[in-house]
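Only one chain is given next, in structure tokens, and it is the form predicted alone.
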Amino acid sequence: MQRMTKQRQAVFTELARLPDFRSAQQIFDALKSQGEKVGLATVYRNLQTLSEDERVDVLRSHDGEFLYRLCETPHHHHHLVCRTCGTAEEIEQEAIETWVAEVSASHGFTEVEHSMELFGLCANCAKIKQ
């Protein structure tokens, strides 16, 4: 685990404050709004380092882009999320698992990661689109 630098420590508590998945611009524009004093770049990299150190989830949205949130739970886990307002929840599946080390097994692979996100409309959402 790297220590906590302040302008990671900056990151990771603007993270805190959020529910829901960020992507590094919109966290970069909060921490600037905030006056904090750190560069897009230095978010990115310490999203990333936070990211290796199992502290924050990392998903790629519907359309490619990657956003982060704190981690809830600290083993593995998916993510189903509201593709307009970002809410997620974490969701553990072992008919998934089992498919994964299914599949792998039968084609010969070890050590295989995998990551599965569930993009969809929560019930708050739907309802306005109603």
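Think of the rigid core as the biggest set of C-alphas that the two forms share within 1.5 Å after superposition. Only a predicted model underlies this, so the values are computations on that prediction, with no experimental measurement involved. Numbering follows the first chain given and starts at 1. First, how it differs from the form predicted in complex with another copy of the chain.
- The rigid-core alignment places the CA of residue 115 2 Å or more apart between the two forms.
- Relative to the superposed core, residue 103 undergoes a Cα shift of 2 Å or more between the two forms.
Switch from the form predicted alone to the form predicted in complex with another copy of the chain and print that structure.
No partner chains or extra molecules come along with it, only the chain itself.
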């Protein structure tokens, strides 16, 4: 099935090291500067595998990059991401889910999936900024 190679291990460890969203590039750079020998393509491939297995959350940043981070909760959820430092908090809202279901039904849509991400400025960065 799946093999645990040094590279996969390294990617996983790096993801575990900081609980924020990172791009594949950032992870690649971090590993490189730690002396790990990992190719960029390998980072992408592992992130893809991990996201297929639903071990990481994937979201798309404002300028179109994929960002990854370890899932904390296994079920569906959304994030409140700091634009500046990348800190992310999971927000739980079944209210949204039911609302989505209602809206979809009332418009005759099926198989609806929703993406919702909140990007803002966290309390800490707001303080630093001003």
